[in-house]
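The form predicted on its own is given below as one chain in structure tokens.
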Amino acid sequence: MTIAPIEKTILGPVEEIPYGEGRTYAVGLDMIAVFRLRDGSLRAVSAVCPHKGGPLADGQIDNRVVVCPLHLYAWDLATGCSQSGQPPISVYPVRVDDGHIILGD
């Protein structure tokens, strides 16, 4: 698992992300995809597919994986490990506090 260290950052209201979708946020020099799963929990991973730079926030998700919309490679949302032989992606700690998405510890 690749958990990337990141400074605590407020990204915005959780309502900005519909259930079952993701959004990309610029945090410093990093692009981070935050997903709101159908059960309401959040996951945060690198927003850029390591294969060809695809936008992972636009990919299909379930409660376990994100699938890149360009070439259908999949990554585990909790660990960043590839399900399809690609390099891992970074995962980030994320939570909701008082209705806002908080990235980092």
Given for the second form:
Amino acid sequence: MTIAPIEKTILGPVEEIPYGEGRTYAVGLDMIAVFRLRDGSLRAVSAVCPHKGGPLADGQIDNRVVVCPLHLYAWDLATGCSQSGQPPISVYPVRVDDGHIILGD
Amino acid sequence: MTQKLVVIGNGMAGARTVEEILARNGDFTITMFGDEPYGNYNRIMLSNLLAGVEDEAGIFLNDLSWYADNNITLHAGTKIEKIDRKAKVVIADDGSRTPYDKLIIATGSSSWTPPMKNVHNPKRGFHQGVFAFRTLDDTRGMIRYARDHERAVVIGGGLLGLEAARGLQNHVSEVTLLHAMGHLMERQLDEKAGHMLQASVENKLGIKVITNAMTTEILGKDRVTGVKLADGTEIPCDVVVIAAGIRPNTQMVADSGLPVERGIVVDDQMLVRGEQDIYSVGECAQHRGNLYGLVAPLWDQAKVLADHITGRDTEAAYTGSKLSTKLKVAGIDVASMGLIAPELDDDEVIIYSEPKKGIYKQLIIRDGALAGAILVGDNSKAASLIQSFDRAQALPEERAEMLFDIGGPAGEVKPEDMPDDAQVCNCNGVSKGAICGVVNAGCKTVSGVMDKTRAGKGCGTCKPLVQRIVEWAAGGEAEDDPAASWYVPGVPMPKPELMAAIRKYELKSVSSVFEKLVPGGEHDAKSKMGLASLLKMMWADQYSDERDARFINDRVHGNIQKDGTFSVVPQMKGGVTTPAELKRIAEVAEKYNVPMVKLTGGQRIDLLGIPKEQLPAMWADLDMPSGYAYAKSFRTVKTCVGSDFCRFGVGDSTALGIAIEERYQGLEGPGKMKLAVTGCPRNCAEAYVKDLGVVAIDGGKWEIYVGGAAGAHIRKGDLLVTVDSAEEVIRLTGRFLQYYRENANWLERTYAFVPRIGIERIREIVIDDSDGIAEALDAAVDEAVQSYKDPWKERAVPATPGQFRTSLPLTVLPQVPVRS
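Could you drop in the structure for the form predicted together with its partner chain? We only have the form predicted on its own so far.
Below is the whole assembly, all chains and molecules, this chain first.
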């Protein structure tokens, strides 16, 4: 599990992300995919699939994993661990505050 | 409160049952008693040990540390002499008394010795040089003794006897196999197959076989010098191995007053008859009159017992097993299941025999299901036959497909013949070694291995090979995978049950299906797309469309490419276009600097490499409907030029193709639906290999073929019907497609669906209306047709916030080169 340190950043209103989907944000040099789970909580992971560079924000999710749309490899959204033998992805702290997406602690 | 569980028997049944109980977090302090002074080993592998292909360490399932790790007290080498049911204790041969709350009897079997003069030596059990073949000690003794001797006789020509004979060849130069019956393996093979097997054993392996050989006497004074048969023949030898069958160990149990007939009588929960706290499992248990001497039934019994004893599922019931066996002798393929001879007058018997090659195959089919099969000399279809047999699956109309691979690549590879680095899955680059590694690490279901390695998750062609490798790597014990029958992996129901539940509870959204039908209500990302498709099919306009349930392709109506861009394929009905349309496409391609313009196999034009955020503007400029080249749906109708221009055409295929596409455009299904209409049997539009293909024949008639394919899998479609009019073609196309939509499994293309159901049955339903559902099918497909909306009209306002926002800004990806 890699929890990457990142500076606190306000990404935008949480309504930008529909329930159960993800959107990509550029933060400095990092590309971060933020997902809004159906239970309302957020998860943030690196946006680029380590397998072949697929856009993870376009993947389907449940409350646990994201599935890359290109070759359907899955990663745990909380730990970043692959479920199918791929390298892990970075996960970032993220939360909702007053309707805004807050990345970092 | 923690209960005391005592298990008598530390063989495969006892230990497996305890594993199942531990897996269910059963709250017990466990004590196990085993006759043999070891941990738990795989008895089936003793023949491999004898044959020298496995060492002792390799056959242990649980060594002594496993018992310690799981807080199990093991008394190895201690025999239980009595069960005191009143006091609830077991009494061992060392006088110790062990109390229990729950007791499991898994005493297994012993080797049976047929009556023969001089077989026993009063001082040392067997006569010197005579061995049974049942335990690790038997095997060790045999190997040690055989090393210094030259000629062996095996008594018993069943599975075990054959494996023993083959194994002994590793140690002695001359092996003779004596069998009291008329042919080898008479329990599993009919006479012809038995003789074929005998010929192979003699010619290929060099083992001498004598059938109808009743051994009456062991010769030799202080050690074996030969055996004597009933007809007076004497066969000189130095080693005798008895593999004439097994008998359940039940004496102690009967003496303790428990019900014993041929075995210990148990009910469907594996409880001993009349007892509340005593179970029995494995070879010693008699269930519904049957004793099982194979390992697969034992696994099932262990699960039920564990479910019941832990209270995990008190309704769990064992209802008996269907038996199938494979002979584990290198170079000799034998598999057998179910009946070995027809029993009823209308049992269908199919036989293929090729004596010169030693190949014999027999199938017995009853009421359309496989009731028995024998394979000798060629096991390539064993896995699929065992599956059909176990699950009573519908059989292909072409029975020959069950015996041979027709239309597939020639000659199936055997897992044992493949090197470890051989690539099995050519889509995802998975080797045989990688698959075996996952199996050895404990994952023994085919779908589990596919999930972990992604083997078989590309085009799917290698799935049968993956299955064979998993079965081989698991020693023929691949576990049944209940999820294999589910419509999607995250909802534990096959499609018919799932649809019934969806209707019953009126579940109109994907999330409501998870919440209502999954224990714990857990959502599953990999199940969403299949459920979305199913709900859309079932509810049409009333479907509650949660956009996150859609795959990205369906969210933005384009096919995602390797670099995260999309492809745009406008509809071009029947592959017919106009100069004006072509100009517009050309202008759009220039305006957006489209990296590649490509003609597709479906007779359309593909604009590739389009960034997500440009899609709506491009659709507007094109002003053409979506071609659905990204969805699990009705795709195209390919046509030839037909009768308008072609000098051979006998029917207006272009007009009919356009009409079919006009009507069924965008229809979602469990898989892609690719169609074609061709104007004569020359088949320029490739209609014979489409999900549904229409062929004009002379006399104004049309043939409809279904279940064809020309992708990774190649199959000519089956002729469904010949009709007189284009209207009839359109109507029956809809009816067939609707039947497929309602009954096919998720991602099951028609080339698998049609043979699974059987073309005869499909004809009955779709053409003859034998089930009286034709009208309902027509109405359902009509409703779906009416609810069609061109998704590319969804462009003025995004359906969700950021629907077309890029997911990969600023990132350099593997770019597809621009072609000019």
